[in-house]
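There is one chain below, alone, in C-alpha cells, taken in the form predicted alone.
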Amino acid sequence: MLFRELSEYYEKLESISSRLSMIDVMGELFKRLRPNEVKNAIYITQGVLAPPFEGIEFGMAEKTVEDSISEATGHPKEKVESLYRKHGDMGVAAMELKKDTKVRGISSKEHTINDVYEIMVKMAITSGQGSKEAKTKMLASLIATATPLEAKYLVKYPLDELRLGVGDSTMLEALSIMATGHRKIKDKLERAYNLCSDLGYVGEVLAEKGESAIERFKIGLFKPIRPALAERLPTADEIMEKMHGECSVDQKYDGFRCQVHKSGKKVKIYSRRLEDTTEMYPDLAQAVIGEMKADSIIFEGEALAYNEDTREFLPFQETIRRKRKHGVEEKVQEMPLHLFAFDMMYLDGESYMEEPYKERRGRLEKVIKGGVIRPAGSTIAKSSKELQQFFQESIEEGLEGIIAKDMNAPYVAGARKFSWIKMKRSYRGELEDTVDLVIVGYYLGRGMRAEFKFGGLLGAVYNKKRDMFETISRIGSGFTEAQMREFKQTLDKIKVDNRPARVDSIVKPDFWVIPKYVVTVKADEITKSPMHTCGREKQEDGSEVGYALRFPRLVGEETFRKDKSVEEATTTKEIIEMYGQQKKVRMEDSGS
C-alpha cells in the first residue's frame, strides 16, 4: 500500500467521533494491506517505531522538522514557524506549504508504507557527528516527493503527534475483522498480545500464519509479558471470603516492579510499562547472572533500596533516585537495590503460566541462591486474623501492605482479577488511596492563573469493557507553577478540535486532548454525580447518574505517571468497587 493511501485513512480517522466507526475504518485498512505490511502499519498508527521494550525512539526535535519542511518546500524557516504558531500543528503547516511549494522538478516517486517505515527507522538510529543534517535531509526527501496530505502525516509521525486516538482494543478488533470478517477472535488476539506486548508482531503472525497460529501463541524470552494486576479490598474478612478461606499472602513493596528475562549471561529488566531499564540497574542484572540457578528464566520482583545494617526499607522517594540514565554507577554505590522476587512465568524452556501460584512460587524459591535477590516476604493465611496480623507486621516494617494470592490460580497476563487482591495501609473509610486518571481535556487559566494559560484538567477513568474513557472529575488544585507550565506546554501538542472518539463526556473543557497521559490524584471521597460519565446508569426516576471525585487534587512529585499507559489507569470497575467499600465502612462506623 502507498503511504498516500494510508494518509487518506488517517484523515478519515481524525474526523470520526464514533469508536465503532473507527473499528470499521481500521478493519477496512487492514484488509487492504499485504501480510508484510501489517506490522509496520500498526506501528505507524500507534506512533511508534517498535514496542517500548525495544527502545527505538525518534528523537526528532521540532527545529529539525522545521528545517526539513523548509528544505522540501523552498519556504523560509520563519514561514514554517509562523504557520506552526498559527495552527499549533506542524503537520498542518507542512500540508499548507506543500500546496504552495517553491521547489520544482522533484521526482514523483511514490513511497509505500514499508518505504516510509524503513526510512523513519534509519532516521531514528542515525547518530553521531552530522546526524542532525542527515536526519533533516532524509525527512526533507520524503516530504519533497509527497502529496500535501502525505506531508501532514510524514511530519506528525516522528513528532509523536498523529492524534488518531486508536487504542489497543480498537486495533485488536480491527485485526479480527481483517482475518475473519467479524470481531469474535478479539479475545484470542488479546491473549497473544498479553503474552508478547507487541501488537505489531501479533498482527504480523495473524496476517502471515492465520488464526491457528494465534491460538498456539506462547511466551518467549525477551518479549515481556503484560503484568498481572491486583484487585483491591479494604478488609481481611472480605479478602478471605473471596479466597474461600485460605491464601498465600505476599508483602507489598513500594519500589520498581521488574520483569526479568535471563538466557545464559544475557539479562533484560523490564519496567511496569515494559520498557527496557537494564542499563539503569546494572547491579540487579549482575545479581541475576550470579544468583539465579537457572539457564533461562522469566520472573517478577519489586526492586527497592534496603538498608542491610538497620534492616529498613527506604521510602519510594529514596528508591526513585535510582531511576536515571546518567550517573548510574555513582548511584549504584550510593544506593544499592534489592530485588524481592514474587512470581515466575518461565523456567529452562518451560512455561509456568498455567501452573497454580503455589507451584510457580515454590519453583521460584528453589532457584534463588540469595543475596541481592531474595523471595518476597510471604505466609499462608488460613483465617482473617492471620492475614490481618501479617498485614500489621508488614506495615510496621515500613511496607505498603500485602497482596493475597489464590494459590491455585494461573498467571493471568494483562488482567486485573481477584486471584490477586491488594490491601494497603491507606485503605480506610475515606478515599485515602490515590487514583490514576487519564487527561482528556484542560481548561484555560483565569484570575491568578491567567499568566500560565492553564487552569486545570478534565480527568477520566478507563472502562475496559467499552474501551472508552469516562470522565470523573475536573482537577483544579495541587499544581505547582512549574507543573502548570509543563501541562500547558505538553497538552498543547496533543489538543484537538473535537471530542476524541474514545472519550465519553458530558462536560466540555476549553480544549480536548488525545488520551495519552496519566496523572495521580487524591480526593476526599467518591460521590454520585449527573455531571460525569464514569459508571453512568439510568435511575428509577429516569435521570442518569455517574460517579465523581470530591475535592480532587494532583499528588506526587512527577507531573505525569510515566510508568502507566492510559489503559492501565484506574478503571470504572475499580471506582464502583471503591465507592461500595467507602459506603460500607461508613455504615459500619455509624453502627447501621
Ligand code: AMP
Given for the second form:
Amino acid sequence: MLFRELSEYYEKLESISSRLSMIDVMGELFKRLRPNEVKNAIYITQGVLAPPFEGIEFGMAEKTVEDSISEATGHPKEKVESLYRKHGDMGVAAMELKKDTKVRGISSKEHTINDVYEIMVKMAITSGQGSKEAKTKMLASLIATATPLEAKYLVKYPLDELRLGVGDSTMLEALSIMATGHRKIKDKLERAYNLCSDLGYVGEVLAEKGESAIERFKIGLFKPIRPALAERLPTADEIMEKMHGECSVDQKYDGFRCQVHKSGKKVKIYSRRLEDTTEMYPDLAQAVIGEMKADSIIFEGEALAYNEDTREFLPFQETIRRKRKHGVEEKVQEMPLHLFAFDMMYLDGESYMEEPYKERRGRLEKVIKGGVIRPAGSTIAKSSKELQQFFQESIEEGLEGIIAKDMNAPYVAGARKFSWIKMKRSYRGELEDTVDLVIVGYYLGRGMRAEFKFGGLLGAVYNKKRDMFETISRIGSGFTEAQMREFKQTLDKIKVDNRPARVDSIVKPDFWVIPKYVVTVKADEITKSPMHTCGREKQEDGSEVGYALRFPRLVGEETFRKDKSVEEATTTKEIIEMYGQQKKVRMEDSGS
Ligand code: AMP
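Could you output the structure for the form predicted in complex with the ligand, given that the previous block was the form predicted alone?
And the full complex, kicking off with our chain again.
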C-alpha cells in the first residue's frame, strides 16, 4: 500500500467519533494490506518504530522537522514556524506549505508504507556528527515527493504527534476482522499479544501464517510477557473466601517491577511497561548472572533499595532515584538494590506459564542462590487470621502490604484476575490508594493562573469492557508552576478539536486531548455525581449517575506516569470496588 493511501485512512480516522466505526475503518485498512506490510502499518498507526522493549525511538527535534519542511517546500523557516504557531500542529503547517510549494520539477515518486517505515528507522538510528543534517535531508526528501495530506502524516509520525487514538484493543479487533471478517478471534490474538507484547509481530504472524499459528503462539526469551496484575480486596476474610480457604501470601514491596530474561551470560531487565531498563541496573544484571542457577530463565521480582545496616526497606521516593540513565555507577554504590523474586515463567527451555503457581514458585526458590536476589518473603495461610497476622507483620517491617496468590493458578499474562489479590495498609480520612487517571482534556487558567494558560486537567479512568475512557474528575490542585508549564506545553501537542472517539464525557473541557498521558492523583473520597461518566448508570428515579473524586490533587514524583500506558490506568471497575470498600470502612467506623 502506498503511504498516500494510508494517509487517507488516517484522515478518515481523525474525523470519526465512534469506537465501532474506528474498528471498521482499521479492519478495512488491514484487509487491503499485503501480509508483509501489516507489521509496519501497526507500528506507524501506534506512532512507534518498534515495541517499547526494543528501545528504538525517534528523538526528533521540532527544529529539525521545520528545516525539512522548509527545504522540501522552498518556504523560509520563519514561515514554517509561524504556521506551526498558528495551528499548533506541525502536520497542518506542512500540508499547507505543500499546497503552495515553491519547489518545482520534482519527479513524483510514490512511497509505499514499507519505504517510509524503513527511512524513518534509518532516520531514528542515525547519530553522531552530522546526523542532524542527515535526518533533515531524509525527511525533506520524503516530503518533497509527497502529496499535501501525506506530508501532514510524514511530519506528525516522527514527532510522536499522530492523533489517531487507536488503542491496543481496537487494533486487535481490526486484525480479527482482517483475518476472518468478524471480531471472533480477538481473544486468541490478545493471548498472543500478552505473551510477546508486540502487536506488530502478532499482526505479522496472523497475516503471514494464519490463525493456527496464533493458536500455537508461545513465550520466548527476550520478548517480554505482559505482566500479571493484582485485584484488590479490603479484608483478610474476603481474600480467604475468594481463595477457598488457603493461599500463598507474599510480602508486597514498593519498588520497581522487573521482568528478567537470562540466557547464558545475556541478561535483559524489563520494566513494568516492558521497556528495556538493563542499563539502569548493572548491579542487578550482574547478580542475575552470578546468582541464578539456571542457563536460561524468565522470572519476575520487585527491586528496591534496602539498608543492610538498619535492615530497613527504603521508601519508593528513595528507590526511584535509581531509575536514571546517567550517573548510574555512583548511584549503584550509594544505593544498592535487592531484587525480591516472586514468580517464574520459563526455565531452561521449558515454559512454566501453565504450571500452577506453587510449582513455579517452588522451582524459582531452588534456582536462587541468595545474595542480591532473594525470594520475596512469603508464607502459606490457611485461615484469614493467619493472613491478617502476616499482613500486620509485613506492615510493621515497613512494607506496603501483602499479595495473596492462588496456589493453583497459571501465570495470567496481561490481566487483572483474582489469582493475585492485594491488600494494602490504609489511611483513614483519605482514600487508601492513589488513582492513576488518563488526561482527556485541560482547562485554561483564570485569575492567578492566567499567565500559565493552564488551569487544570480533565481526568478519566479506563473502562476495559467498553474500551473507553470515562471521566471522573477535574483536577485543579497539587501542581507546581513548573508542572503547569509542562502540562501546557506537552498537552498542546496532542490537542484535538473534537472529543476523541474513545472518550465518554458529559463535561466539556476548554481543550480536548488524545488519551496519551497518565497522572497519579490522591483524593479524599469517591462520591456519586451526575457530571461524570465513570460507571454511569440509570437510577430508579430515571436520572443517570456516575462516580467522581472529591478533592483530587496531583501527587507523585513525576508529572506524568511514564511507566503506565493509558490502558493501565485505574479502571472503572476498580473505582466501583473502591467505592464499595470505602462505604464498608465508614460503616465499621460508625460502629454499625
Ligand atoms: P499495584 O501496583 O498496587 O497494583 O500492585 C501490584 C504491584 O506490586 C506489582 O506490579 C509489583 O510491581 C508489586 N509487587 C511487590 N511485591 C510483589 C510480590 N511479592 N508479588 C507480586 N507483585 C509484587
